[in-house]
Amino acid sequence: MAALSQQPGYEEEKLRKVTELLPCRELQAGFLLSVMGQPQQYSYPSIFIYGHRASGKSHVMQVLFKELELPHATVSCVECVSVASLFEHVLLSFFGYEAASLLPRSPSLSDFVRIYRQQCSRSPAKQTRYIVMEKSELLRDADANLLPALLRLQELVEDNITVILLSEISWDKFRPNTGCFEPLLLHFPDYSKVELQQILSLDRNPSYSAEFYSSYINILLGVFYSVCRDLRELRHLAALNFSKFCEPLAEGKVKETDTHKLWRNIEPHLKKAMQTVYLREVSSHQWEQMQQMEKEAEPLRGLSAHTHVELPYYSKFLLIAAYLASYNPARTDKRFFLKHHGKIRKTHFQKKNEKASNHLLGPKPFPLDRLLAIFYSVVDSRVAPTASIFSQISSLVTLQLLTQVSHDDQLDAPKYKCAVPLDFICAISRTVNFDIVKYLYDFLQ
């Protein structure tokens, strides 16, 4: 607190506002301001800030530049798909549209430096200019000379400018092999449980007391902290489940101080919500609708958590292929999925020897190679067997739509079973215009 509020060159009122907006990040903000110095002083040429996702890197920079009114250009390396867009965004932020329009169609680094120098001579910097590069790890895939040039841009353009790189990886994995100017390193550690409690408690609903919302956050962290430290994800979960936590209170069954009864009511709900941590396959509104549907359709309780899951395009076909592999005999694959197979008929001999339909007997296990063979037959376009396809199989297992029945160490021939009912797979098939009933052996006429 003291380190941030005693920075020379900045108004005390603005520093106090920064302190209020940066809970649990006062130390990092104070270090940054000490490195940046007073607005009119030259700053360090480049600063590298790294830390895990949602550790406050971008938020600290946004608050500092906005509240202290420092000239800056924030560049997302995800949005700037080319070097030209990066140069244009920087010139536009500092010098306006006319300067950005001077760039040629395919500008080089020397073009950017030349135009920057020209504009800087016309309007020299009264304060340090800052370029903030978000998701800067993507710069490793850019031209080999771009990153070294950005790290010493102050020297190249002869201007009071500092480049700040924000990344989720450490500098040791970032440093180019050819060598470059070493930036100043600053690490943002993960928030501790106490810090998360303090930050999340600031989002309390004004209809309830601070102690009540703080106890709710304490319960939430008790469930999710062991599997999730992401502040944004925890904030999403807190907003998603708070109405469920308040249900007994709204119905007049308990009081705010009766934490034990509130915990017993919300515990099953939070454990079920753990299945969707980081996946975000449903929105907050959809999640509430799903919970309402579970109350109205109790017999489908075990399946309702998946009935509105929106799967990627190829994952739907993988699930369709898995269902066909589970409920069709392997001997029928050639007839169903090879061209010029002729008609498939169930003879009296087959009927007499079949004890029951495959759907009554339940899903049968199938090997991975059979799943992929059916998948490539039913999907419309040709798909290369990339790691993406295999990762989607793992995702289906994680979502409990597929069940792996072989041992984890059985890498050569893993086996799976489809874990979804007929109505679910029919709904999935309709979304991709695939008539699955025509490919099911039990429904042949």
Partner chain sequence: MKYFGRLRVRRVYRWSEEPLRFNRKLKTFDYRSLAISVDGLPGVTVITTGQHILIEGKDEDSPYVARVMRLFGDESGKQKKASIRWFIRTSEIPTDKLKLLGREPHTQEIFYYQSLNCEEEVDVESILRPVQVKHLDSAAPFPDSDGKDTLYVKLSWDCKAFMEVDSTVVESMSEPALTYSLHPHASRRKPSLPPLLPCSPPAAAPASRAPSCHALPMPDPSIMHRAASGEARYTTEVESMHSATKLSASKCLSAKRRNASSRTPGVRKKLELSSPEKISCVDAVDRLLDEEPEALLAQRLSSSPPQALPLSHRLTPLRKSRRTPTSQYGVPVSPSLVLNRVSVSDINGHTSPSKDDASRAMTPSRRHPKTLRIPTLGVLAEVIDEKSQMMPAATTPRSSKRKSAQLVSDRIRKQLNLLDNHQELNSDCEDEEEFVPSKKELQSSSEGEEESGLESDEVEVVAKRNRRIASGSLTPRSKQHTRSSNRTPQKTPSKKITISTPRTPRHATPSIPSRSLPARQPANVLEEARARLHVSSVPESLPCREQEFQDVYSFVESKIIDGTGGCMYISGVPGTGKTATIHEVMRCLQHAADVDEIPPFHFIEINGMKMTDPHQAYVQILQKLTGEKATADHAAVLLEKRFSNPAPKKKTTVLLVDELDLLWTRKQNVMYNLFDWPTRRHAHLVVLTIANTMDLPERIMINRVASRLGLTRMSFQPYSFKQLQQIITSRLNKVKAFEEDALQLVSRKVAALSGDARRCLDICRRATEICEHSSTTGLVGMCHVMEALNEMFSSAYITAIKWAAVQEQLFLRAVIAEFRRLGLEEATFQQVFVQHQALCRVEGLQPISVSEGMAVCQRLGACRLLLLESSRHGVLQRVRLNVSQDDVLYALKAD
Contents of the next structure:
Amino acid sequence: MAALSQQPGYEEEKLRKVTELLPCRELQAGFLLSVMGQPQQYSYPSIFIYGHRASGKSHVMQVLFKELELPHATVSCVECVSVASLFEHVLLSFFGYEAASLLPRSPSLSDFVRIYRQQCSRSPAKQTRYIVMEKSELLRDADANLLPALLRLQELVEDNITVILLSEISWDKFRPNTGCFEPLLLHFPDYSKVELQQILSLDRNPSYSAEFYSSYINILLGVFYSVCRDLRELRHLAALNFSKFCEPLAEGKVKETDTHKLWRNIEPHLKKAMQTVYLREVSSHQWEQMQQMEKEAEPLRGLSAHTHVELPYYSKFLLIAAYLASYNPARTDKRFFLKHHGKIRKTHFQKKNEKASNHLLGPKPFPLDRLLAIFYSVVDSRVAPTASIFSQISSLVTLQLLTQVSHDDQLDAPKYKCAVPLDFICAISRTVNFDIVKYLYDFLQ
Amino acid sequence: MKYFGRLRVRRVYRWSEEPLRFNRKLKTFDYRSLAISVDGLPGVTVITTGQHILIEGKDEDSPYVARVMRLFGDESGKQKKASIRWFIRTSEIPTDKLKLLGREPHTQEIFYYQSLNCEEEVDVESILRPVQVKHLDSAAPFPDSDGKDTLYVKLSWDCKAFMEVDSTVVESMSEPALTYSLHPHASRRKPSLPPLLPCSPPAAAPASRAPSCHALPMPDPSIMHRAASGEARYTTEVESMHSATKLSASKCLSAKRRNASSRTPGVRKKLELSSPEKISCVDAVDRLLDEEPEALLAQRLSSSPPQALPLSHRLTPLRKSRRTPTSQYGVPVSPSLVLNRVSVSDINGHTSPSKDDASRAMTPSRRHPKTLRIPTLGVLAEVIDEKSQMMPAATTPRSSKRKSAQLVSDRIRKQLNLLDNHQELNSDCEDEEEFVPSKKELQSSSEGEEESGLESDEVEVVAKRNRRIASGSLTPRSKQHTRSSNRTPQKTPSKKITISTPRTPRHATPSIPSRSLPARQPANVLEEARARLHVSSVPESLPCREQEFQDVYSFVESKIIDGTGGCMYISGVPGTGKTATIHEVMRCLQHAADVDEIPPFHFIEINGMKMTDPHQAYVQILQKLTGEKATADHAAVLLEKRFSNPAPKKKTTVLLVDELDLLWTRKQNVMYNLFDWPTRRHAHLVVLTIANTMDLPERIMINRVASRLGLTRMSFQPYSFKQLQQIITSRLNKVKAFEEDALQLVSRKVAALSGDARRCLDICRRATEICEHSSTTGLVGMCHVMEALNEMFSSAYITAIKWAAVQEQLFLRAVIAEFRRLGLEEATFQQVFVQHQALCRVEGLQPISVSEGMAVCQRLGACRLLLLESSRHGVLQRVRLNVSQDDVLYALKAD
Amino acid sequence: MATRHTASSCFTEIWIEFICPLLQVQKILRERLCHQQLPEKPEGLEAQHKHLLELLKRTAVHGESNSVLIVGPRGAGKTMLLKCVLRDLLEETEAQKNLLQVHLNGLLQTDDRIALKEITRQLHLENVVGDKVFGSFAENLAFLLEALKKGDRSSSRPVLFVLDEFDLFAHHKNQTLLYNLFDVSQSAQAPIAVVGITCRLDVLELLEKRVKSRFSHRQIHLLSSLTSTQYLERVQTQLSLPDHFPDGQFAQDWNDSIKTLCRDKSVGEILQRHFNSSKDFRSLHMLLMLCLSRVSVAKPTIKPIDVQEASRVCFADATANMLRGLSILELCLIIAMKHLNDVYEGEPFNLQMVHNEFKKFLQRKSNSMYNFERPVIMKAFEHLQELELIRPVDGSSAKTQREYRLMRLMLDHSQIVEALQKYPQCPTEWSTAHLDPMQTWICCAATLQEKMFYYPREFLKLGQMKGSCATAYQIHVFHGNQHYSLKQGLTLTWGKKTWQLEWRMIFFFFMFFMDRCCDLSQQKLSLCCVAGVTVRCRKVLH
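Please show me the structure of the same protein in the form predicted in complex with the partner chain, now that we have looked at it in the form predicted on its own.
Let's see the whole complex now, leading with the same chain.
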């Protein structure tokens, strides 16, 4: 494989610049360049590059084209809502405004190709032109002809042009039903742990020494690597948590070299970060605030924060009832909610195999009256079926703690599902000290 | 005259006496006079043949003027009809045409209207009352009006130009159409009316008549009568021989045929088919005529010298000359005459000398032709009857020394020897091979005209153009097209503006550039055969469809003759000659119409496949009918109006709707209208619809549509192998290119599969090619035909599998294995892939990766050996075979 | 900036011309491989070439209308054939002077309205000004038909209609365009030739019957019957330089090196493999292109290693590549799903089940990794869905909560295995726990049973196998602490399935499994370790 630095047809210093702009991607860039060949040579009509997100696909393209000053148009398929914008963008970046203005109002592919031909007959390509389509998996949702046409665009417009598709999804899931021009497949592997470390270490805070920062990165990766390898995520997290990492240093408790102490300090913090920032449950701004508040030794407010939802008393019972209704088989209600259930032997209720567990299969829909029946038996004091009860049900629906599954048109027998997880309902029932687990069929021993 | 129209008093029409005779052909009784009594009024008006009458028009103020030629009614006596000659009021002539008149028209002036394109039969119910019409010489001034009811005729109008009209048309020979002589008491009976036999004083008699009387070689009454009755037609012929010489042949034939006793359509057909290109030639000329705008032409002629004009305008002399024939007593064509006439009239338009000398300037050029004409008429009549020695008769009048006279006379001579070389043609005019040389000769003779005068080059151009078109438009299709383009309804002259001036907003004329190098003609027998076998080449006759032809023919003919409407539904699988048959029928009918056996009609064709949307049908019909362009909705409205309102001068319209099923819309209003219009009383509309499926009405039509379609249906059966064989042989008549059994094989095979004639011909063509390459004996033999058949009928699947790559074959096997394992005809890629891997083991091949396997699978899917779900399903996508398992196994076993 | 482009590029051009022949090589070969430059004559398609040429010539010279379809799989050289024919046709002045050409492509002209405009444009009819076409759809159609109708066989110029991706035109509304074109070609109007190019063998079934009837059923099939030797030659011709190469000596050396390359054994095998998988030339071009791209100044020839590398790139399993990039958590989830698939014969699962499975596994196996919070797992799960490694079942409505939405795994067993082997620091001890080898054997064996039933030929092979070596071995498999020994009529149960297996089969599939997981030569089975499974084979003496 020809190294990136020695590609004929390009100036040396440019290539050198590219190399340092693309850490850990020399191989791919070099391969790409060798496939693209020299600017004035023909290149393969279409190239398909796939790799995980943040494995540097777009970045490599950008750097190559910008630094080597190749004529190119970079289109992100997310942006172009209609093919019109796509065509316009391409023409614009190759031939300028007047060309783009030639497009009719709702241009078809044939219009685009026609105008392209005109233009490039006026200004023939000295160098290979490149069209880069990011997130090209969206092309599959565009009209069926677009993708095949793009793949053989070189043939259609009779110009030295190469279309480069970037995607996270393998080519097998792209192929249209009647086949098409097969592009050149190229894989961008994701960064290995070492590479990640290397790259992350690049943006270190100058005030600290390199090895200090790299040790930090090391710890960070130790926590996050098994979960996410997304470079962007990791950089974000690294930037967020570095201050926390440095705290003991600032307080002068530990020295830079004392990695173990630092680790003990940061480790739980990072774990917490994984449950909050990483999941975007709190924005990075809130996260920093939380760090401030920790000084006052606040209790951790992670996920459990969400289990505290303030509900009216009866609504809580309604919710519990709903949960029971949707996770217990209807036939077991008798056993659970009838009085004098002592007589009935448990042997009737031997649990079925794993698959039958309702907590795996999810909530079942239940009619309103069943909910109410359970509700009355569950709630200890006598409640009259007032309008308030029903209004509370509807409000639970609006809170999306319940979901109405049956269509709205059948007013007589609405069906509901309970949409809350187990731990949530446990927390709720704890507040009204009601032991829900006793009443759940799945947890019968 | 108003109160007649205003208070719609009921008039009673009845025959005033017994029928004179019974017309077998048309099943009608001829009567002599008709009595109109208005209840509430005592008096009874009697209309006699030869009398001038007023016919109710659009408005009561100016009713149409006409002259009764015949009065007749059917056996039942219900229908009372009158055949008439139309006169036209100045008000009815478009103003820009009035310029051609070159003077102010008199208020009471009317013109003898001689254009074939309005029907000459009216229902007597439309007759208002008699009117007095006087004929004046063109030079004579109008007398101060004696009463408003007297009208004056000077000139005749054929919707292109004004011409002298002979007084006989107007006044004398009161009942030319009828052979019996007037009873003396005819005039006595109805004193209220002006004397019908004005026996115009010789002074008033036009100068041009005198010679015509004594120029007749022998006053043979039969000839006289013939000349009188059939004048229009004969003159038409004579003239048209001048204009487009090739035309004459067919005309002559038709003339002959008319003398002959009535024939069956079948025979007509043969005659007809034997000379298709002549017909098309007529149309070609017609088309040429109708392309130029009128006013434009006039000022062209006046302003610039003819040579300088571009081709399209150089045609104009021809159009003049073509027009004259349609006029009775028109001037025989010589471009010079036409030119100077027009130019003169233009001069009158611009500079105003007294119109006397203008007309004097014309007179010579008018008189001489006449002096020559009448004899030729006689001659013509003779010639057609029996072999004639009339040349001397024709040569007698050639005495005048003037140039124009010479011109005309040698024209006549030419025409005469044309005639008699048609004579020997007529004996065997069926045979086309014989006919061709004479055609050449005709052309040469038409070139012969070129030494006459400065304008000869125009004539030449014209001649050339004619030939081009004649050779070009061979097919019924193009024929139909030209007709539909120029047959435009002409209810009232005012309508004609829209026709004569092309109103297409798009100025571009659609055309394919003509080729720089001439097309090579077929060299050897095989190429000849191939040319003949091409589906496009028009057969001399359309065999194996005689019965269908008869049915359709009689259907349409009857509808046309008794001007009613109707629908017909024709079904049949593709390639069974539906459209072709209809076109044959139309061609024959059109010919029949040209020779006045049946009243003229328009033929319009639309094709559901050739329009972008069902509602375009309206637009196309309207355009072909009137040349107007309109939006679909507007067109629908116009057509609605046109077909529902009564209009006396209306011809029957025959509408062919091909690929009917494509006119289907959700509300079916297009179909509804198409089938509803014919049922209207005044829409003389015959609709022929063609579609592939027999039960189309039952399947897609809602009841109200289906019921209107009616029950006249006809289905074309697929050709049997005998018929196919016959078709081929008739196509390549005399060209010996095929062995008998080869033909039989082809026709049997095709008949067994589809019975599609096109297929059959294509196969034969392919066979000739193969034969050519194999370069064996000249004849196309069994082997070649077999090869062709294999090429066309064998499916490529087997070979495709046979030559597929190893992995692809393996995959197909895996698919079958999986199917058998599951007992289903469907499996997911994953399941198949497991099988595939196992097979790879067994075959000792390196196992392939999933992506590769996917690629293989989707490659098979791309050429539809497999049917796949969309590739998004990845390994879960379901796989089906598009071929039968046996085929696959067979193909795989083969190697 | 543009000026600088031109300057630099023309400089490089000069450089190419005179200094470096290698760039010349690149230039020439790239033209061939990337730009589908036409060959002198279409190899292996002479007959079709002749046929088509004759056909078009008759149209151009005699004005005989025709219609023909060129059918063949992708990359079989359909377009190439047509282009060659046109090139040869236009060499004759007679044809060249007359013939008008209209090129349409089903990909571009997606409906008849666009197609008609394009035709009018290419024919330069009168209603075209510049490249604007006036008139509505209906008017355009009428106009075109009019124009064609005006023409006639002898006088007007023949028109050649080329419809690429023909099958797409058959999907237009009512197939109006096709009907009219074919109709013209069957009636005495302006002579036209309609040439359709498609890769669908069933294209005729797409045509409506009246359209079909008007099409003269001429088809030219490009089903290449080329052998592997021809394939090799093709490769050689594709790579070797033409005689007019400026630097003769270099060309000589290059061609020799190519010869030696093609003679090389490994290269031969690789090419054979390509040939087996597909015969189309585009994929070949891709391979050669990759080889060519590895030629540099330092290494001015193509070496076998290059070919191997190239084919490795071509044959790489994309999905396995993607799997390798997953985080450990995601991988574990996938394995859990795999296990669920195996237990409940590929029924769909939801996140809850997967999570459950995963937890069970964590309890059972080493505490090497701590328990993840559910939302974290959820995030991983969704990432997998974005990568389309799992796919929601079509029926499952969006109303159900995410964790209960039913999913399917879109991975094949082999892919997972492959990924696990290549996976860096793969936590084998628990990943393999789910990939019990016996499973794989058993399902394979099951398939084999049918195969033996249906394919007597393979059964025979197995018989031979039995005769040769099967008897010679008795196999013991130690997996963890279980110990299966495969003897006559062994019964195995896994999940709900039970098989009565012939040990011969199992032996066969044992071998199959062995060299599938780690490729070792079939015969000498020694001690080997496959994903935590120890296999010992002892020679049994009778």
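Positions refer to the first chain, counted from 1. No experiment lies behind these values; they were computed from the predicted model shown. C-alpha atoms forming the largest set that superposes within 1.5 Å between two forms make up the rigid core.
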**Prompt:** So with the core overlaid, does the Cα of Leu64 end up 2 Å or more away between the two forms?
**Reply:** no
**Request:** Would you tell me if Tyr327 moves between the two forms by 2 Å or more at its C-alpha, with the rigid core held superposed?
**Result:** yes
**Asked** Superposing on the rigid core, do we see a C-alpha displacement of 2 Å or more at Val420 between the two forms?
**Response** yes
